[in-house]
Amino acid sequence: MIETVELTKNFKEVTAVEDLTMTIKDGEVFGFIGPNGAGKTTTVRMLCCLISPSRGSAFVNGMDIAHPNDRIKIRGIIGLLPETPGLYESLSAQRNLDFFAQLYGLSSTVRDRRIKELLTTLDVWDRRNDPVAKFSKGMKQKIAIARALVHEPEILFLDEPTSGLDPQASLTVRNYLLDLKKEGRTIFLNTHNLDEAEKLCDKIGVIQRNLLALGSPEELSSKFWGKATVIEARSLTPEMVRAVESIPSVRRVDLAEGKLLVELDRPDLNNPLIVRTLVERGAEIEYVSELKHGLEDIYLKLIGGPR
């Protein structure tokens, strides 16, 4: 579990991080979204346990960041994905991650089997013996991917893990991650790719220097924008309008294009009666479905748009 309290981070007359309180279950899959500088990076620095905070506290797995033999602890069941891939661009992949994975005390045998599942998995195996400063940029993130599990981390730290990946490399990460989740893995992902946050998260972060929304993308969802129904139909008329308007659990509702965008208390309970209340007067239903708002409407609610 991760937890901070009021974690604030000043950059001489720079605030970073504001007054930053949440949780993170184990097992979870959180996703930190938000604009350049807004405090994602500085975030993670923190409970890593690279930078120390200049006020609030924060707990890793019950370890206090700011304590220092827990801080020792804490590097050891983490593993960290930073910005850059920071690699020994001399040494082969294999030895890159031969090299880290002694600094966690693996065996041999352990070291020979996690590199050999991680690059096989990454689809890096065939270029083990190259030295990384002949890889792309894809395939330096790749290599600094693995570097992050090769000792099987509890906790992982990935801040932006597809960026420079091409669509099919960034797919092979997020069904890796994927399989990660399944095995019960926390993991914190700083991303501003909104579809990939959408795809793998349990609980969403929108920050902007102080923590603006927190909950699972469904959650947030229904915060800002409540339940509604659309109800596409044929032979809609201003009169059918006018009947699901007087529904007394109906709050809005708009008529555009053949669909029907109606706003509401309990869709579970009251779409049959709007449903029934439309077909006694002649409409033909096609589709009815719930309106969902994806992380972008979310983001840029929050956020704002461009300016």
Second form
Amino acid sequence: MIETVELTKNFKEVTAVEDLTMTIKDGEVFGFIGPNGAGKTTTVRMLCCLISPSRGSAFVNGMDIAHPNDRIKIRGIIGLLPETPGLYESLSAQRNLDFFAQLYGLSSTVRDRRIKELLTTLDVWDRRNDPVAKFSKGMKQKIAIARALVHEPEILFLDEPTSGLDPQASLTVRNYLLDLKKEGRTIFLNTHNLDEAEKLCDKIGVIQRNLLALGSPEELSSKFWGKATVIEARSLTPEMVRAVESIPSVRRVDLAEGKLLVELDRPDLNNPLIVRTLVERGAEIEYVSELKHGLEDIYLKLIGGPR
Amino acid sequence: MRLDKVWIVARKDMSEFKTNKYIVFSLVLMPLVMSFVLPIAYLVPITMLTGDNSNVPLDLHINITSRFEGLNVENVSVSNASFVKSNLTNVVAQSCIFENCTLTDVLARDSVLLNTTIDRSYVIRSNIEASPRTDSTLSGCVIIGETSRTVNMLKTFIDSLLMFFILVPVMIPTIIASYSFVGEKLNKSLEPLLATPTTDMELLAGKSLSIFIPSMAAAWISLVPFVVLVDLIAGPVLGYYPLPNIIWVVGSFILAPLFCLLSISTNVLVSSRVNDVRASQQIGSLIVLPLVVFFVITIAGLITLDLFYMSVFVMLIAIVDAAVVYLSLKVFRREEILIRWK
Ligand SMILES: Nc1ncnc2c1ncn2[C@@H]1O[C@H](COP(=O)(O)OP(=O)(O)O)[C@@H](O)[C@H]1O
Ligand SMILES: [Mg+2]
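Instead of the form predicted alone shown above, give the structure for the form predicted together with the partner chain, please.
Now the full complex is given, and it begins with the chain already shown.
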């Protein structure tokens, strides 16, 4: 579990992160989204006890990131994939992982078993003795993720794991992350790939220096747009629109391109009434569906449109 | 500080160095230059200058046929004569013995000179003992009971070669550290390392140790052939084996490690500010300056390199070491590295 309370980081005159208060539960995959320079990396570095906050506090599995003894313990139970893989290029994949496993204090039998497990899953076991310099970008990223996982961390921090990878490599990495999610690991995922966040995350935080929104994708959607029903029908008239508008729980109705967009409370109770109202007035209903706002809509609404 | 973690870091770094051809090259080349090129290039010419300086008297086979005492001899040529308490001027002497005499403008050959003042003279292939010389030239002579100026110079010179020896553990760290610290910074491989449960000090100690071990190993290994060669070259001239001596023991086992540490820590400081391996090597190599200054002072004869000055030098460098190590510890902190190392 990660808890932050008014977590703030200033770099001289720049405030990178301000008053970040949030909670991430065990087993959750948390997507931290925001544009470049929003403060995602800075937040992760604070939570991994690499840099200290200017103000506020944070607890990782109950341990205080400001407490010197806790800091080293926190680093022992987290795994970090930084923005750049930063592998030792001249050393083999195996040696890279073994070095980190040693630093986490794993015995040599555990290390060998764990490294074999990871490299096999990632499909690079055959090339374990090749220097990492010979690997493709995607393979390097996989080794770097394996490095973050070698000690079975309780919490995994991934800082933009697929940025800079070609579509195929990103897909490999993303599929691997899906597997990790199934294992029930707590994952803190920095990304500006909304599709990725939508597919992987249980909870989303939108940041631009301040935390702009926090919740599951559905929660965010209904929070910003309320519930809405889309009705596609032939021969819709303005009169029908007015009739629907007069239904008490309906807040707003829009007619465009043969589609009626109805914002309302409790669609489950009110949709039959709306449909009946329309049918009574001669509308021929084709589809009735729930309006869903994708993460992209949410993001653009919060951060602003195309720049 | 947990030593096992320090050692894990050091071992990893050393296995990386093994794959770097510049590092391997310098680890091999520097000691080779030190142990073979240096003694041969510097000592052989000097020993040739001093000539045959063994203190074994020449076997001259002098048959004395006439003896003189208390005489003033001028403008003559003499041979197979023995002179005691005499003054000889403008004389050519062959196979003579001079005792308590004064020789002025004399050409002496195959002779023995004892307690004799030699002025404006030329002495060839003779045994000379306790005889002060002014404006005179000796050739092929054996001087008994007195070390010549060139022999003294040879001794000073052997001690001053210590500077070149210490250059090995100073220059090698400059090369390794530039790859180890600047390279790791450029490769961005420090951040994942910083995210492990290690302390800043363990990481710095491990990385420093990984540089210290190969540097000092190269230096100390090169010491063996160096000592043997110096003894072989200078031994016959000096009449004894000059190495190892106390100056060299202090120099190679106390001063050299201190300089090595100084070089490593200085390079940590430089690496934090520099983003280029070569720039780091260039700035880092300025560390040799205090070493050069100290030994230029000794070669110039301003001080004699003895145990006292060596101790003073050791203490000075130890103090500078403490200061630079302290600074490098301040620079090598997670927060510093991630935020300010540019
Ligand atoms: N070392 C630093 N010194 C000064 N400013 C920094 C430093 N690191 C990050 N920043 C600033 O903090 C802000 C957040 O950066 P970052 O956390 O890297 O954003 P993100 O990871 O979301 O792209 C940016 O404005 C960036 O310029
Ligand atoms: Mg970032």
